[in-house]
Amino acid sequence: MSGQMPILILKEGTKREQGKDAQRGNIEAAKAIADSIRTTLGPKGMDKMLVDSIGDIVISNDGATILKEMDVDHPIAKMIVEVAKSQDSSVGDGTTTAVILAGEFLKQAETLLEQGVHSTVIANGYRLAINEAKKIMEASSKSASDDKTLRNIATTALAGKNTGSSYDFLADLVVKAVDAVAEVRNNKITVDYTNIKVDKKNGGSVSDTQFIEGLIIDKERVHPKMPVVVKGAKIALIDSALEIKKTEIEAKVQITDPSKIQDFLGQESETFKSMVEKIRKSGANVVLAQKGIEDLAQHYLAKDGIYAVRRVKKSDMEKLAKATGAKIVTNLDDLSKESLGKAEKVEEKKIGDDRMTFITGCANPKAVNILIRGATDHVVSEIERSLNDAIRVVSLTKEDGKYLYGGGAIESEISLRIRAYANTVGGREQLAIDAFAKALEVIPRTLAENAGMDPINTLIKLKAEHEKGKQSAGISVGENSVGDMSAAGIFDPMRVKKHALESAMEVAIMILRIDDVVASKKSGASESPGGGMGGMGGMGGMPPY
């Protein structure tokens, strides 16, 4: 039997890695990507500049933004990327902290790992570990029920993010537009946060972002003979072409009289008149049309001194629907004064160099506007990043009443209790629960680090402020000390936080019990040579896939 052939079951030169070989690789890959975001945590964290292949860029310090952006190879670091997308999708922030956490769990696991501790084991004390930590979350939830609270909360959101200091004027913008749009079903608040248009206009500075009840319509009105000002507006929302349909297959229409042309003509002309008179006698002064408005009828709605807009988006259509009260008709015999919605102003104004409708004033909207104003197209973009993470915030924490201390406290309370659970525990598990507690500390470390702070002095002194039971103690970057968070307003939505621990808990768990990465079929020949993080050339630490 000594000469018997091998039997090959991969292909030959088929890329594999196994065992610890594999998994020291991927945790070193997760790792990679939790490093590369790890500074832009927190009110002093850092910005990242992106530039793709054509030379455009994206300046940002949100997680979400910047995993998006970068050109990322490597299948793990593609699931951690995936984490920040989920929590990006699902709570709307917090997507840094989850993949800081995720690569702190794979770190303190390496360690339990390199001692002869079996994945499986450390998996069973991690999933140990995160029901505790939620009894722990819920235990230690605050109330949030005025807004000053969801004030707090949204300013802690837009510290975070690159919004200069203006994150109080926005925070206030915010509260508002969460609470226009907020209703109550079964005796239940829910918010949705798609009914909050946000549009950004470069040009001004920052402290001219306004909060508009009401909605801008990114169009002008159709005739310069309209009125730009429409007080007092009656609106109709039609979703039908003031125009006259074409025939599906192609007729000629075919003139022998001359006399007749104006016959033609006129028809067509009374056809137009009589759509205007169905406009005019349900009381509209107002209308928005979803599809074309044709050169006459223009003219005849002018002349009736009505303001028209056309091809408005589907979306803002159902927007200015929930703003104004109208309904939306798509045949104009239906059209009613029942079917008006209602505004105090409706206006054509120039902002830069566009020109943009604004319905403002209306009753009770449950769909409102912010308008981001900024220097540059770089500024705008990013306050609107800012503030579409802290509309979501605000909208979870009114929905669900309830929130925890920021800065660092919850990780750092989570951290001490889960320590002490592990004792009654025992067995291998224990180590496990033990790393998961140690994995949580890496969030005040990296606030105090990004704040240039003594990161081993702050932790110990925020390790003694909670064995004296203050629960509440954090990292206070702007005093550059550990100072109280209830005083300070620095609160996080608890739905944030439980979502982040649980997607970083479960792609860590993933990436653990992976000991084994071959080469599919799919990849074929198309695989450059040494595979690797291509496009994350100047990450460091990447192991080569």
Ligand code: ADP
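We call the rigid core whatever largest set of C-alpha positions still superposes within 1.5 Å between the two forms. Numbering follows the first chain given and starts at 1. Since this is a predicted model, take the numbers as computed values, not measurements. First, how it differs from the form predicted together with adenosine-5'-diphosphate (ADP).
- The Cα shift for residue 325 between these two forms, taken after rigid core superposition, is 2 angstroms or larger.
- Remark: with the core as the superposition reference, the CA shift of residue 201 between these two forms stays below 2 Å.
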The other form holds:
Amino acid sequence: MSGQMPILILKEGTKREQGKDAQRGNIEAAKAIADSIRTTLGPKGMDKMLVDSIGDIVISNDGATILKEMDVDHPIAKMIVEVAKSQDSSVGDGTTTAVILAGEFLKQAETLLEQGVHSTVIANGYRLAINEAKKIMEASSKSASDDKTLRNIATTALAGKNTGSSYDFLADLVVKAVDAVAEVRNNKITVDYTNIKVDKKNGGSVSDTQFIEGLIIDKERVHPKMPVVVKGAKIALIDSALEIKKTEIEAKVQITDPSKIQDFLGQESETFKSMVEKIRKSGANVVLAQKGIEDLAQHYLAKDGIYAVRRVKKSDMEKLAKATGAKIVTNLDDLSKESLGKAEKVEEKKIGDDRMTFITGCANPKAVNILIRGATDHVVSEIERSLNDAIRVVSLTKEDGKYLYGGGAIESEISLRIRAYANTVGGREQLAIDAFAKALEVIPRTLAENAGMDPINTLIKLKAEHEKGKQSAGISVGENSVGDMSAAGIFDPMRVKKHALESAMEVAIMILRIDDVVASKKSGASESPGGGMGGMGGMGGMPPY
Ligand code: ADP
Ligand code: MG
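So the form predicted on its own is up there; where is the form predicted together with adenosine-5'-diphosphate (ADP)?
In what comes next, the whole complex appears, and the chain from above leads the way.
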């Protein structure tokens, strides 16, 4: 075929990387993302401060949050960010772990590629290894879902974040909340964690964070003459405005005769009076309105001793409906005794500088609220993220009752047993299975590094313990040594660990299989010159490999 002109199928100048270059470039990008969040892993992990172009900042230790906020350009890096997002949305924790593992699977694969092992062989070996790893996880898992275990699960999840010294206190709140919403359905415990509402309010200290059996709305009553407390509340949820409909086009009302002003105002007043009358007649003593309530309506409501709140968030309205058994009503004519919800008490309370409405003793007790307090915006936001993680992991464990030893213990155990398994496989796949075993050590190693421990000595000690059969040996961050995770109560839910391993592996294999990176047309973009680069958007930022 020599001498023939090469056939050009791509426009001249199209950016393209092939074969080893493409593979190497992709692996570097994945490793770079993993490296960027490595230092946040575990209880001694550091925080990242993300500053956007207008100077807004987010301070976080949460892998998913950091990666979401990071301005990532490289297409492969974006795939890794997706792993964090999927881990976060499916199990709520273990995002940093998943990303670090993905980076390490690729790093170990890179060494094999350099030795001439084909990526298909690596992928096969990795697949064999992960199947074995899942069996080892099942066999090593512990079963319990009592409150003490759940508190340990919560504390471990919170410790991974930056919640200061309040882990135990917060863990307790989380377990209480999950216990309150857990239900038995078809002889199985199910937890709908969305029944746990989490709100935050600046001010006070973290120890002022409270658990409420009921719901709170971040709104005060609309009129000072309304009662502060309503016992035996009958609640109307209204999603239309208690206002007179404004005409679409701005209208000018011309009143020529002064005596007509009274008539005009009188009409308006009558309208509001009849609106409030409809509410009163239904038997409601509390009105929670999604839209506005005009002054005159407020006045009549107050006169009737009705507690009213306006501009309640739509999501809160839905939660209130579920909790109190009320029907959300659009037309006041539809308001009846049957459409009202019930709660033992509706009360306005002062929290910090603001007043909030507390709805407790709801008809359906499976609705609870946690109100986070803390000195600053950044503090309450980070606690919110941590609590959400903890709520998810405690819910999972309450349902499954299965957990594993944390602090790198399970990863060390899998690593040890996978090495033994590799010997039984042989061939080139054995190399990949060994690489998988080695990759798992990144978790205990990073935990040790982040705690300022010597990673090499610590890992040697940890391996020795596991070889002796001590499955619960892990990184004891507090004592700066290898310790017993069972005694320390450092537990991670089985589902979180399994998901992290699986999604890390999936993305690693997907990236390994790519040997050609071609700038493609942006979907829908025109054929204009240079348009070919569109689809790769970020390729410009790709380092030259
Ligand atoms: P991720 O986003 O992966 O959840 P984290 O920063 O939350 O990352 O760290 C989780 C890791 O930290 C888990 O491996 C967990 O077992 C470990 N860990 C949490 N608390 C401790 C502790 N007190 N001692 C040792 N390891 C811990
Ligand atoms: Mg975590």
